[in-house]
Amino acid sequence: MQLATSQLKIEPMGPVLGARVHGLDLSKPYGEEQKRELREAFARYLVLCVPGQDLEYDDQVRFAAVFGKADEKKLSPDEKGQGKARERGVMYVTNIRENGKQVGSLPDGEMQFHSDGSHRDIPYRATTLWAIHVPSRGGETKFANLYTAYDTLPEATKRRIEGKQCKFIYQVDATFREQTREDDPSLSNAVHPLVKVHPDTGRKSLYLSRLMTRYIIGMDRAESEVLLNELFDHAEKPEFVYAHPWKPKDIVIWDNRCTNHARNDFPASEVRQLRRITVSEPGDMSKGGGY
């Protein structure tokens, strides 16, 4: 079913989350009514895809800014991403290598479910990705609905986890849990509630991920490990997940506050390149943004 709005056509991508937005050229100015509709669709669908967009860097920044504070930073040497970017909020996710060295971040293969910036005190509110090159197969980004994951928990489990907090730790560019050394004091880490209330919708969601959540604070570590693995498995159930098959010129934005995302493997011989600009909370840009 397609849902028509006054300006845009919103087409759900799957039963659990996600929608395509038609009738919008992000390289041209768009008004407050269209921005309002985008924000409403984002709150409802959690993940939005605007296909077929020819975007310069500034166009993507303008789109990200509809949803919060765009973490903009001019990149070099060019707008197509042939250069590694470590600046906060902006990176190129790519397996391109020059002289044997990667020029972007998170280059190869599968990546476990996570929420961007959850290892920071203030995580990212949202993330945008614009597809430059995509492989002929694989490389899909999977999105998991953490509202639904929470809603479908047994009531006893909801009571058990209410008020609990978790430690999040992450090694930059790690794609699997085992690549992060929990005992490394130099790694970025933070504490967040295991259950969060979304500030825009008022809905509860799980807030944890296999890649970055290490343990439940105040709980026996063995007990914590068992419970977390049960929750990881639950949050990653196929019925809670939509896998986005990328096409060149897709731009996708997702809500890091109520979704996790992961990546499917893809042929190492093919190029995958996407430009990422994150969205932070307007009031606090010093630590990466988010809630």
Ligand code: OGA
Contents of the next structure:
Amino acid sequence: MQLATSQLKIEPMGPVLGARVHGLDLSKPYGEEQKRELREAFARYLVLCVPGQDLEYDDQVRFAAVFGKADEKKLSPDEKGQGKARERGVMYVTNIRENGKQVGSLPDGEMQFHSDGSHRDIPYRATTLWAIHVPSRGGETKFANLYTAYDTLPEATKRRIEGKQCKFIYQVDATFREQTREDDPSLSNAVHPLVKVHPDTGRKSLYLSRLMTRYIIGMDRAESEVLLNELFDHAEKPEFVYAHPWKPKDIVIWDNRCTNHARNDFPASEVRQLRRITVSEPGDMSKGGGY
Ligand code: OGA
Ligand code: MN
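Same protein, the form predicted in complex with N-oxalylglycine (OGA) this time rather than the form predicted alone?
Let us now look at the entire complex, which starts with that chain.
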């Protein structure tokens, strides 16, 4: 039965961005009213966390699909079994190793600020992570509000960056800017405006990140480097950042169009495992579900 009035309770996670959503069991059906409220809260808070959720893979796909095109892994009929086989091809962010070999993506330690898919022509609209194992300390995901970063720039800087575009490059094993071998032509790359207008809110935000933005197109490289570093430092100011302390069974979704995220270091001796499903633009027919 569909609820006529929604029971959702939206609790802000702090002054920067983010809200916790209570009153939803994402393993059960939910109706259009709940979906509309989720989308409204998402536009307003940029990052949502629904705590205490027991989610199968399909439940997470259903949640991701509330916000756009869920990048579901297509499993062959013989993979649609039970248990482990059912999970083949599903993306985990984890430091778990089997026989010394990594079994997941983005395995260890600290990771600099970035926005998922900014190295693609059509970046991911959003990303969902569902926490399975979290370390006893560290491993928080930090989220930076790029609307506020733009709004608080000096007017002269706003004028200086207006109409500028940047080159974005991503090397899958890089967690720090210096590790990217920029001259490698095989690396995935794209060009995007430095200032973007969010299609749902109409608000302007900065669009750049320390991990993936290499240079401003048409600007002297040294000058670009100085300006980008100023902008990175500005966009990462603690007053624009919320650090999410994960609990098992949290599901979090963030908007890659107006936030950056980074990860704090955590003890390599402890297990961290999250299941990851991205949300693509509905018109994006390229293969989603990567980084
Ligand atoms: C990601 C990501 C950060 C984290 O999944 O895209 O950057 O905290 N994860 O694991
Ligand atoms: Mn990421």
